[in-house]
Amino acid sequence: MEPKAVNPEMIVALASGLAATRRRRIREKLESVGATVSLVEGSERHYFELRGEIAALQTLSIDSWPGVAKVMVLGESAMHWAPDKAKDCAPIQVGTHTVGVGELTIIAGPCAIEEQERALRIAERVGATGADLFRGGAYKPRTSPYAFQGLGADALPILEQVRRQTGLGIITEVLDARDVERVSQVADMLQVGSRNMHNYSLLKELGQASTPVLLKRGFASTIDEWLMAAEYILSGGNSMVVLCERGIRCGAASRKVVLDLGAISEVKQRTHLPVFIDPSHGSGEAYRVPSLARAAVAAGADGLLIEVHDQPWEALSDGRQALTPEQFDQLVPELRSIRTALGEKKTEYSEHVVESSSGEER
């Protein structure tokens, strides 16, 4: 019995009339990186059919190579569905939560934990008026070595306390692949950063755990970055990701960043995972927070980080961008309602019957 045929997964199209030296070269080139490679022979111009793994072989620029006509890509990665597929994302459980049903999932707190006193408090009050899980960093990555770095290790008996007194899920921000077991020891979910979205190592080891990653865009980096980031945990294993836009740098943004809200739709067709926004990074100003979470929503985002703090102007990082509990207290019932109206009007055009001049369904 003949082995089952494996379909490719690219085709490169080669220039018209290419000498047979010049296919062979660009041949062996391509054999020389893992790829498999077939010659399909055309009345005007040749092809190669190619096998592997697809995600390197688009590292490659094989479309700028001479002598190549045009790259066509068939595969998918392990990120990547059909756009007709693409309706919802997979659900991630998330301690208690659940992640991507088409509920929208808010996590709020402050940047850094602090103290624990204040931590209780303010994961107690955001829990209360509707927030799905608790944010707050034990190790922060500030732009000045002299900025406010976290508790570090401290702040991890402090996030479990808060979820055991509160029953809220908690996610951190992991910077180093080496304190990756012991975060998720305390964490329902692993934060990357925007700074170490380019830390493979990183990346990398998270490929290899079992607790979920919310994997924020570098402030400097295409979407196709971003999601090739993504691909180094879910290629190691781990398909517990979830993509979070909070903010890009612009020469035009005031208070360094704009959020690219625009990021949500082109993310949603081309991935299957669930996408979140950073109102309060996205931003820079308290302020800012409500409109662009409504408008998050609005966009179709599947959950929002907001930060939360009960005095924003003695907070050791990030204050200014914070909300007050009494803020958030007003935001989230406008947040849901903007979901609930999103979802009844997706009903109402999924059922709605058009009808032809002839009276016809069609």
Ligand code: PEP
Given for the second form:
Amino acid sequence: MEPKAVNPEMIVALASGLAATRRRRIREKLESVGATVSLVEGSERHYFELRGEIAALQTLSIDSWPGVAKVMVLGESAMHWAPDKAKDCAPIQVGTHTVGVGELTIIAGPCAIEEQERALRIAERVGATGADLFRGGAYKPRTSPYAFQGLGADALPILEQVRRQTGLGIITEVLDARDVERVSQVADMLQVGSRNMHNYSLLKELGQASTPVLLKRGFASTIDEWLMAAEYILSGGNSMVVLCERGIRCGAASRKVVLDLGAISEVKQRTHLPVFIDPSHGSGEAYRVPSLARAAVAAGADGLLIEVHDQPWEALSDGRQALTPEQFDQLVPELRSIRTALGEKKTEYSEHVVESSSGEER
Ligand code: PEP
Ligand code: MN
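Same protein, the form predicted together with this ligand this time rather than the form predicted on its own?
Time for the whole complex; same chain goes first.
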């Protein structure tokens, strides 16, 4: 039997009428980085199919070479998030809680740490309801420089105290590459916020860290851009990445963002990474949080990030979208029962395969 052909990782379309000498030079350059190159002759132009290390090929800026008309990247199999890489990864341990092993993870807490007593009060309440992890921002990325920026380093001992007193693992945002080490000392998981998804020096630093990372999707980012941000962390050596969709900009003026629940199945098909949903930032208003949270669980989310505040009307940030502890108490059992009802019996469809007239699959 013939060995099964390996699909190309990239197609390089050459300029039409390109001289054979130039074509040969391009081929040699590609082969010098280890690519296996096959020529496909078209009626107007020729193409090279490339197989090999896609990461090395992507460093070459092939699309700007003279004689190259277009480059198409096809293969994702070389990425560290490719589904078959799951076998290299352990379940993600966050404090005493394990993420991504079939149980729904619920992260809850205030947008920001405001003061110790309040943080402890909220943590005790959400812990009693069954939250798995506590969230609370020390460093807050605010649209206005005059808005509350978080307590900064002063919030870190408070987060430590929350963990000591409640046993809940801690997730908090890190804004600056220079803070990664310091924040890692108190956090069980580091959050990269939506505004920082493209902060490549931060992502590279997190690649060196040994703390799990929750990577939020940029609010104007495509799924491809989000996955490449994850690739920065994974390729640096930190395999503990959880993706979190939190709402993206859309054209409709009445809403700041729309929660992209369709991202869950796409990311699950294309990667092995757990996917969380943040219905709080994804809605902006507390009354909309429960329905989006329920829908997210039904759509297959591995976890949720929910803002809870004991007095939302007094919160220093994101009070409008925070649930009260009583609302959270009502919601959690609903979410857990949706997860249980779905069990393992989720129907998934693969891409449609159509028989062409030649009998080949396409
Ligand atoms: C947050 O979680 O409080 C936050 C700032 O989130 P995002 O980065 O999604 O806006
Ligand atoms: Mn917030």
